[in-house]
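There is one chain below, alone, in structure tokens, taken in the form predicted on its own.
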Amino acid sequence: MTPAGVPADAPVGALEVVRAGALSTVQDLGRPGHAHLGVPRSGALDQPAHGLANRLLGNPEGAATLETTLTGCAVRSHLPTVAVVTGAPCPVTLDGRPAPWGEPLRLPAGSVLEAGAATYGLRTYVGFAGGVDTAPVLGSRATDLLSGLGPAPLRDGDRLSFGTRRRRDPLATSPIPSPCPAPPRELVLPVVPGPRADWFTPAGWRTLRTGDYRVSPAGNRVGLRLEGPTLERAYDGELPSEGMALGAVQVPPAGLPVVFLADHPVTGGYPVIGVVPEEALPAAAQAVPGTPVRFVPAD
């Protein structure tokens, strides 16, 4: 047994998901290295909040969380834990009862884990000590919505099981890691010029950095959808299918800009104006549909 009273190999079924919610998935970083095999990165969209959960439970930065959206998900654990909950801040229960947000929790056998609907923000992160263990697919756990691989998105009475615990004690050993940032308010994207800025006119780029965007509910893991004025172009038709990196800035034939997120594909035939450098997703990920969205010239 660990310090915390979990065994280091837990039987497969030791937690069980009670309320899967809107969205609930297994994310850890990613597979990135494979889009030659047309597969994107994947991976937790909140790198930061998810790496928090992990430092706070004394895991390996690889270990993977439940990735919740909007309205949260509860778990019940059949033997003794810890866990955690990050990112967008929500109420977290225990058995029903109050319990703290960012904290470490020690869960005894057969208790309940709820985190609620976020409070703002859109994505909460759930970990446990050791991780959530699953089948590793091309060396990553994280389910991706484009591809299908990894494990299916969460359902009611879904059983998973934990991974190797570390022999200490989180609740004992935990540093005090800086906070995560907040949910944004206001969400500000970095952008320098894409490899197709020129597919659209000086008018189409101003329109870019000066008009007032928001975020689309139509939105999810592959891309951030805008809405908003449109983006005048230069040139009609489309481009042969060519390579799309994490955090382009895609514009469809109806004009509005669409920001592409971790499970976003790897090809693509819509001419790319900008690209938002990787360090500024984690807020977009955090974007509640509504959110006024602005793009700046990136430093």
Second form
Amino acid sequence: MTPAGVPADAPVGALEVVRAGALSTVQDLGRPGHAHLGVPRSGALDQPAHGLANRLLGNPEGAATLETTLTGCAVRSHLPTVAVVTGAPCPVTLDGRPAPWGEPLRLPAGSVLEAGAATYGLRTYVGFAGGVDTAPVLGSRATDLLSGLGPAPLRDGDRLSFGTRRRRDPLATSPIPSPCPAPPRELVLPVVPGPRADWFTPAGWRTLRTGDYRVSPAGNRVGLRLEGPTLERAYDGELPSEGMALGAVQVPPAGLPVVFLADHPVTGGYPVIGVVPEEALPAAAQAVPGTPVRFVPAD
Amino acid sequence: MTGPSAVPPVTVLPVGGHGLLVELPTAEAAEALHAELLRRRRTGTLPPVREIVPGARTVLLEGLAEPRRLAEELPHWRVPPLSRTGGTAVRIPVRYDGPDLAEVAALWGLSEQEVGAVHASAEYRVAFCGFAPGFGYLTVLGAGYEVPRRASPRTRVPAGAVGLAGAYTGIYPRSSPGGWQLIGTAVDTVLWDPERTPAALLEPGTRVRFEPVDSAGTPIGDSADPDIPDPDIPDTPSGSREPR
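Please give the corresponding structure for the form predicted together with its partner chain, as opposed to the form predicted on its own shown earlier.
Next comes the full complex, and the chain you just saw is listed first.
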């Protein structure tokens, strides 16, 4: 819908995409409050990691970062700036030399910062002082892959701009210890039953709680797809279209649950057996394909 | 059906720890509750909520700090009947030239020309949105005017295409795949423009009238021609329909 964030006639941006990686997008807090118009929330899937990048840089919480997928990305800054890599841990290099993950880095003009393939986890965030600046759509710079709002996914050679930096030097602020969570052996997702748990048989609900699920490679920013036992329905057919919440565990006719992430459709007709609380979704967004998944009743 | 004086049953279902799905017996009741929720939010008498998302027979409330109290109170609300006269109707010129016109005409037992006339004779309301930003599900055509989706969806429907599915009319805000039966093309109408405020021409509750135009964009006849069969508008409970 909206083409690349930088109009063709704008001055060339200072941030050059050297290697876009498998899927790198601009992300921020998203567009809450527009679901009734058919607009998904979108925004960074791992909000704590995205927010940590902004805090380490002294950015406002609404600043945009780059969200990469599995293979990282490399960018050249044509202006001196400060950047940080958070989210899925990965080897970080600055002009080919190893640099720390999770710590603000001074980038001289013309230097190349590379976030390598994730050591574990899926989505790495690369933040810059002042944030990545693109034309906001409904108050957000987030790329929404379902509805095509926001800047297109990055391609090699793209030029983006930096936002206005705050006056204080981010490196002068007291460093925050970088959390480096251990790689989870399994993804445990709390689930609150409803609103359509009654569309499944008691056996179907039991299957959800006890079944051995794995993260499917078919997942994306719309939803975490799962492989494993199918859930038995009490009724066939579809519901009249109804609102879908973030974290909804929707069950299409094939019977395998999908956990809705930030770019999920706002209405739908397949029954939602339960809802995963928002706090558990960042971990879901970092679970690589093949990760075992267990649903547990939420307290 | 319960009598007109009875309070229609309202079911409140949990959606995680911070959401509620309110299910109503009719589409009309869902629209009325949605209007009431917006009114209460405007007047500051609704607890803070991130999203209010109407559906066909439901309203989803997402991002409530403490949904329990609202869940208890909501079934006891006095919800005024839907106003059919508030605000001005959005007028959308339509060329009735869609590729499925013949099929819809056969389903309705009318000529192709009459399909456009019938379709343009009613006033619609946006019941809810979805599928794409700015895509509204418009209601009013009643029993006898339902059409099935196409057996195989088109891979590309052009922006502005006016389609029918089930009891709904919709206008594609941009080109996309789609399975609705296409009867026309909206002329000079931008459904969705994020640069515009508001970005969406149609939002839940918006009233809509279609005006038939010819290939040059000139209005055709009078869409309120009394010779044209009136779409079968279902009766509404408790005399809520307001005089014209």
